[in-house]
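What follows is one chain in structure tokens, specifically the form predicted alone.
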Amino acid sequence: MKRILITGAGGQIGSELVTSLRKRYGADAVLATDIRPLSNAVCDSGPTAILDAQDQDAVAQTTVEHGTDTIFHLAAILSAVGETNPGLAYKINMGTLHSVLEVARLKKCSVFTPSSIAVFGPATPKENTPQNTVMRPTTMYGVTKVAGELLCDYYHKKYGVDTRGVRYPGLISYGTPPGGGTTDWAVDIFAQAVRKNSYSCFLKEGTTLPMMYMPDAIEASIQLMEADPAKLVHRNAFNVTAMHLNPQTLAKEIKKHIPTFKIEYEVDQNLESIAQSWPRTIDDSAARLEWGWSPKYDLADMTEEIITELSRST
């Protein structure tokens, strides 16, 4: 990677990926784009552009102008928001990916496209979910992610495009507000704990899901794009995880730092149903074997760091 373009750079993942890539490859090498204006922090630290990733011609022009060799395609509508408007989720998620892959084919770019544990469904084994298994999702977001994995595989096999991706678990961060995902409770709980000393959770206390702290997710994405392509077998669908959490477990860890913290439950049955269709634990041995994946943060380290950072800003 020498010249990098990021779509959807204003989202939960994108804003932190921009920072990490600019530190590693230089500010001018990383062009951050989004359909909406980006934050001052992103704009002040390097080049930015307004870009509708559905517009293939605009993507192509921006790619050429930046001299792009690698695209991190993050523009998407997430699971919870996608269920309120499935048609739009399909249009955005599939339309933007097709545009990016076509540009990558024509301009000889590598492409990173994140997938998700949303590709799995009720028929998938819930414990130690394998790398290769049944994928019958029950959300439009999951449908688009399965289709996206297959489309990226197709472009690699048919046209030789260097496509790569990981299946993100629930991602936990403190720098950007939640973006409409079913696992957003694990983001919001920290902010509410520090600011209000309490949190009302939309999932049941024992609903366990694979999770990862954002710095590990960012590092996994970059490491995969830096990996020797000759060693990659699965390419567009690597399981990755770091911990397996439910609201009760995370609340207990938060109470070690904020003893008076209280959690209550107002379960959203639609979101609970989505969560119950996903795995509880993930087997990510393929990523560990093929490109050396290993998370740095566990539950205790993550919780301490997030609470410390949020406390400084309140």
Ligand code: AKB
Second form
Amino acid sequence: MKRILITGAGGQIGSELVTSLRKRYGADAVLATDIRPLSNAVCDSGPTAILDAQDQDAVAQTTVEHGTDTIFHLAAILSAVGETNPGLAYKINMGTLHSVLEVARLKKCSVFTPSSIAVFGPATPKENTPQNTVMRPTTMYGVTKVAGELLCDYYHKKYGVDTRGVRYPGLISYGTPPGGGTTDWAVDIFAQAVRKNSYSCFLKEGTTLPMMYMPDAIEASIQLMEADPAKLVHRNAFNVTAMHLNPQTLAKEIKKHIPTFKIEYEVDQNLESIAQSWPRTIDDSAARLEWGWSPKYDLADMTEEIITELSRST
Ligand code: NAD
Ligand code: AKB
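Follow the form predicted alone with the form predicted together with the named molecule, if you could.
Shown next: the complete complex, the earlier chain at its head.
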């Protein structure tokens, strides 16, 4: 990786990935793009462009102008928004990925595309979900993520494009608000705990999902793209996880820092049924074996850091 283009750089992951990649590869090497205007922090720290990743000609032109060799393709519609507008999720998730893969094939770029635990469905084993298992999701988001994994594998096998990806679990961060997913509660709970001392949760107290703190997610993406290709058996996409959380567990940990914090439940049945269709715990041994994946943060480290940072800025 020398010259990097990021699509969807204004989102929850992109806004933090831009900073890490710019620190590692130099500010000018990392072009942050999104369909909407990017934050001042992203614009002030390096090159940016407005780019609709569905527009293959525009992606090709931007890729060439920047001298790109690696694309981190983050533009997407997430699960909760995707279920309110499945047609849009299909159009954006498949359209942007196809356009990016075509440009990568023609301009000889490597591509990182995040997949998700949403590739799994009700028929998948819920505990210690294996790397290779049943993938029959029941959300449009999940359908596009399974199709995306297959498309990335196809471009690798058929055209030799260096495609790689991870199946992120729910990602927890405090910088940029999440973009409309079923796991957004685990981000919102921190902001509300610090601001209001209380949180009304849209999932049931015992609904457990795989989760990860953002610095680990960023490290996973970069580490995979820097890994020796000869060691990669799976490519699209690796199970990765760091912790397994439900609202009750996270609320209990937050109370250690904010003893007066209160959580209540106003369950959204649509989101609850999406969460129920996903794994509770994940087996990420393939990622550990093939490229040395290992998360740094556990629940206690993450909670302490987020509450400290949010308290400082509130
Ligand atoms: P997000 O919703 O926060 O950001 C997505 C960004 O894509 C937004 O800034 C949006 O403006 C942009 N975008 C939408 N349509 C676009 C288009 N046509 N062209 C260019 N940009 C466009 O999402 P995120 O949480 O940062 O997720 C990034 C990727 O990671 C997605 O593929 C998502 O499925 C995957 N993922 C995220 C999580 C998570 O918990 N955040 C978990 C698993 C997988
Ligand atoms: C979502 O909830 O849609 C995302 C994901 C797990 O893919 N956070």
